[in-house]
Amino acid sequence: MAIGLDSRDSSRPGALGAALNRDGVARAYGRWAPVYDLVFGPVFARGRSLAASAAERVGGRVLEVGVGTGLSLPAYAKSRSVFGIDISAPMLEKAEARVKRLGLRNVERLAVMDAERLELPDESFDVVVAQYVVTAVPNPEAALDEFARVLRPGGEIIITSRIGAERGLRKAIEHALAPITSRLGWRTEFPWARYTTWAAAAPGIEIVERRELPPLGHFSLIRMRKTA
């Protein structure tokens, strides 16, 4: 199926533009793998650092969804057990090479896995970190459901994500770019209301922080807690 032709996402609240599909996203990030660190490494460095710091404050076992080439793995404490997953095998090959090169013994496993269908037990992690991932999965709410399922009570979901504009010229531009960005593997038009609507309906989930991130404040660090 070609990228942008999967209609499953079109029924979601606030869905705009072209939808994504699993295979298309995997292919897109497979193409990004050779240059991902060069293109996105510096741009998202601040967000990765803050997400890892937030995870450290919670402690315990960490699941990083969309671990990509493993750019954020060195930011975790050596005592922190980290399980990384990604939809793209070529991206994970880069991450595995990084783990070996840096001797990151706290990375317990890296695995190809779909964020919407985590092959992991219920309540098996203290923190779920998803950096620049939610807008790149076909059904974001399904992925968020899975994050909540594998999270232990008292744990946190820590997300860094682009937040789409609610109105004005920026919203119009994001909508116009949607067919292009879907082919690159992500959405531009993803409003904050999708997070708040999901959290309001998810049992035991509360949003505890939203903090603007560079570049230009179009991205945010989002923390959600699962109540005990």
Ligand SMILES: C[S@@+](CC[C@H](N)C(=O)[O-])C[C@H]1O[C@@H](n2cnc3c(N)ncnc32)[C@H](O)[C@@H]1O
Second form
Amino acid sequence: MAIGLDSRDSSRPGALGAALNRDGVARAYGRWAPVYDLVFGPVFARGRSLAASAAERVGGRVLEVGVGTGLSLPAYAKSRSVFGIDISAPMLEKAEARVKRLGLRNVERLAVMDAERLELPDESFDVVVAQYVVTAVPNPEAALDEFARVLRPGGEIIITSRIGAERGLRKAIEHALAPITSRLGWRTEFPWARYTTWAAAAPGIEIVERRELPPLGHFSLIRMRKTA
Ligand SMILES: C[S@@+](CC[C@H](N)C(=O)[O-])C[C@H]1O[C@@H](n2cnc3c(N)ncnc32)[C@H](O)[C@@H]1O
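Same protein, different state: after the form predicted on its own, show the form predicted in complex with the named molecule.
All chains and molecules follow, beginning with the one already shown.
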């Protein structure tokens, strides 16, 4: 399961010297695709449902980044228009099968696309949702820049994300596990400062909510608004 290493983000707060790269992540999720729902279905179900509810409160057209096997898609209203993208074709094949099986007419399109280079027009979505994906992207800040670009003023970015421990034994364990989890396709260490530092520098973006999520509060739901 070896993937290539990339040191581009090693100067970011809490970043590791050896980080993820795009092709390696895509290959890792290609391997996860057949068993993904079994392993990660129930464990993130609550976060997915809360993220979809937060998106529904904004309404309009939704971009779901890292839509994976489409576990979140049935949670959106029938009247919603959801555009799902993912770097992994095998994950998206599972999502397409789900859309067909459940007859989800609210799914506008599913496409292979890189979160860091969205082939989508500026200000074309009311909500950008990214569930358990930002910590799997090689350059999270580049992806966040893209989320802000395609979001209309007044819209929201809704993220569910692992947040690493700031100190103590848990932080030490997360750092020790990092070389293993990067080969599985995500980071365990990911300080909250990475979001706040990005938001402070991003024009017109404010963090409006951070809510702890199960399991064990190691994850958070984060809402950011783009000011008009
Ligand atoms: C942990 S899974 C989460 C999937 C789904 N959001 C869920 O809640 O089950 C992370 C997903 O992000 C995708 N991903 C990783 N890097 C990506 C990138 N650069 N661009 C788009 N998708 C990416 C992976 O292929 C995978 O499907």
